[in-house]
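Next comes just one chain, in structure tokens: the form predicted alone.
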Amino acid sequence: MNIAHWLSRTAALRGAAPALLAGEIVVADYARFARDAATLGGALATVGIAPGDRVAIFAKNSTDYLIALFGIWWAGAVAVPVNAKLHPKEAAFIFDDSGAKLAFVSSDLVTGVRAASSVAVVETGGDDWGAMLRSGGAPAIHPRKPGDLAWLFYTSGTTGRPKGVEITHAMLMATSLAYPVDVDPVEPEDAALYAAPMSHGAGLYALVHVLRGARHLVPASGGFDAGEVLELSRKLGPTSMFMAPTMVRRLTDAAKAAEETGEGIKTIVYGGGPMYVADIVEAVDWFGPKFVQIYGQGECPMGITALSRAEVADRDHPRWRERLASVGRAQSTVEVAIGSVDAEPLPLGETGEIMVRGLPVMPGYWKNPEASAKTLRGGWLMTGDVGRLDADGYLTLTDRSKDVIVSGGTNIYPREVEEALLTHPAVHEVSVVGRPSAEWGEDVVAFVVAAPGQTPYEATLDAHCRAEIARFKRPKAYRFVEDLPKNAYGKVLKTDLRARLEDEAG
């Protein structure tokens, strides 16, 4: 089944309901976003876009990036959706990878595309694009099977090209369904707002949204703006988003300093990167029990795992915090275990990679044989994260197998002093590398980022990690620096900084 039913079917229930809304404005109703998609559909055709072919998206958060991913859909092609902070030579990349036929491109990027790219584009919102949507063709949805190709996912490539993660129907019916089982009812009353890019798990989070019948809220920055969502969810609440972990970090310490509490926020779900304890307890206790937390990757997009808001705020249970520090128990449509270099699963309480297997996992990556075959092993998807699971089915992250620093013989995950060091109150952010070292094979190196008004020593800092983990874990040094390095996505680039300490050595 093709997932634009899931439009379809809203639309002829919901019509006159608010669908599209830009700011505080709707723009339209289910009824005219199924149309303008179905039209889209029909210019696809007309313009010589098949069933299977891939169309990109290469634009920020806009309300006519719904329209262009159903759109995209309906025709029985592949959405192609790269984020909008790319670089334009980096979104030629994927053009050309992905074979797109098509690039549906925001106006602020257009004119770099153009140069970086031989892929024929329209511009969203510009008259190429007004004359398809008038174009009068409302063609029927194409028929799509589950395992056919509906959405190729880059992958961020920050140590290496990206490749492109192939997501079928069937794995957005699957992910999309898990949503109100396992991580939070969405009522046709709801917003979701787009704080997040659209290409990545905000856009994928939208599915679910249409088929329940809510609002799409897009803020007027087309993207985070901590303001902007509290505002927005203030006036046009109840709201649900889907965000980074600095992101939550950077809406508390907004929501603090104006005194704002969230008002009509009801869900935020987060993920995507390591969510520190101290960090969701300021979270939790500031705005209520609003979050719930997710794993997953565009292998299995947004679908291994969930933390529930009751276990996210629970402060009763003796185990709350070790629970806090995982990332909860495996979603409806999977299966999570732990597993050797072999791919063979371990007893629990053992720390291997983490393997999943379900509906969610994608077949392979595209046009890549060689990486599909290291990845999906034994029936299991191999996550390249390291972790583990406990007797009752919490699965904790340590780190990417690739961040692991092996110092003296003895793996150090670099989480695990990062979540010491963030419970001193100088210490607002800080990222754990490994450096070579002669004697000790790698050193651990703390790059810090200081609380507002403190000046964090590292005698002082020394002191804390030895109170708080093994001595033989703690930093060997500290670099104190203004902020993080972090990819499109809100991710912390450790790439960046190990070169930064390649650069020191000389």
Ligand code: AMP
The other form holds:
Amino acid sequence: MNIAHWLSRTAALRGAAPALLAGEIVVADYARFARDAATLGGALATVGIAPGDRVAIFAKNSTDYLIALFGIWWAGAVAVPVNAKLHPKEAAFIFDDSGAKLAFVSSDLVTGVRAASSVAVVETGGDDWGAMLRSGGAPAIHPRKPGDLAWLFYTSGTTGRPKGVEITHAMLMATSLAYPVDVDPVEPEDAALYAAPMSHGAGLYALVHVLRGARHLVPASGGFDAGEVLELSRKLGPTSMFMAPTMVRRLTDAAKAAEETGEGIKTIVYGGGPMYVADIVEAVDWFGPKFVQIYGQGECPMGITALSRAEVADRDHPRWRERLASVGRAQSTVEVAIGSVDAEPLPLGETGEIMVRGLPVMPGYWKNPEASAKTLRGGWLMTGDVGRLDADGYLTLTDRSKDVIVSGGTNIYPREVEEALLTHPAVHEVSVVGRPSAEWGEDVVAFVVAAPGQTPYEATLDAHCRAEIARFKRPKAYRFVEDLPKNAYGKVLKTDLRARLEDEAG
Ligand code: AMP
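Counterpart to the form predicted alone, namely the form predicted together with the ligand:
Time for the whole complex; same chain goes first.
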């Protein structure tokens, strides 16, 4: 079954319900949304896009994004959403690698794409786009099998070239249907607010909102602006949105400064990177029980674990903080285990690589059998994340396996050191990495961004660490920096930090 059926189904049932909102303006109801997607699908077929062909979307968030996504599926083609913050050359790599025959590109990015790639471009909202939407032929949805490819998801590539994760129609359905069960029920009066890139988790969450006939609210800025999110939610809520941890931090800061309570916000799903306990406690204290955590990766999109709203907010639970530091329990469609380097499950409580199997797990990487064989082993997806499970099934992530620091033969998990440093009021952001050391193998080094108006000193932070964590885990050195290098998804680039330390060493 083609996932585009979810749109035609909702259009048949609730055609007059508001579907797409650009800022505060309703630009389409469900009947119009489905008609546009169908017409675009028909137009794609007439320009030579056959079922299974790849069509890229390199665009800022907009209501057209959703029309493009469903139009591509309507035609039986494969969507290749590309993060709009990537350099056009990086986008060109993805167009090439995926063999995209066409790219829908937002106006701000067209010039860059034309300079970097020879892919055929249709500017969203431009003349050709308009002509496609007026082309008149609105064919039936092209049939797809559950295992057919729907979305090529390019990994964020914090190391090396991004790889294309194959996401099938069945995977999209599995991960979407788990959402109301494991994350948050969706009601037709809800609005999915797109604060994070649609090329990533926020776009995946569009699907269950289409199925439930909810509204899709795209902020006029096309990006993340905390003030805009607060205002739109207040005016048009109940809103639900996905946010990376850094966005939650910024939202809390902005709301506190403006004395906004987050009225209208129903749910903020956070994930995609480590959420520090101090930050989520502050967010829940300010906004109330509106937060749900998920842990996923492109290879099992949004679909590994969830920590429910009640668990995030339940201060009275004896293990509240411990659970808050975890990523919750396996979602309904997957099994999670901790494995050895040979992908053999380890006894309960041991720390090792997180392995996943179940419905939303990828069949492999696009045209990359070598990487697929390394990642899919013995029926498990090897996530590259390190963690442990407790007896109740709560999973605690320590780090990416490549970020673990081995000092004096002992593993040190940077996350633990970062959590400790973040509880110091002079620390705003921190990232901890290993530096080669002749004596220890690796030394712990902390890159620290000071809190506004504060000057953290090495000696103070060292004393703070001694009070919080084992002595051998304390950073041997500190680097005070203005900001941390991050990729287009807001993830800290530890590879860059390690390279800086190597440069220092000469
Ligand atoms: P991506 O494939 O770009 O979505 O990146 C997925 C990676 O982000 C995972 O393998 C984890 O390392 C990290 N990640 C995702 N969700 C969480 C979470 N809730 N807590 C900590 N790290 C996370």
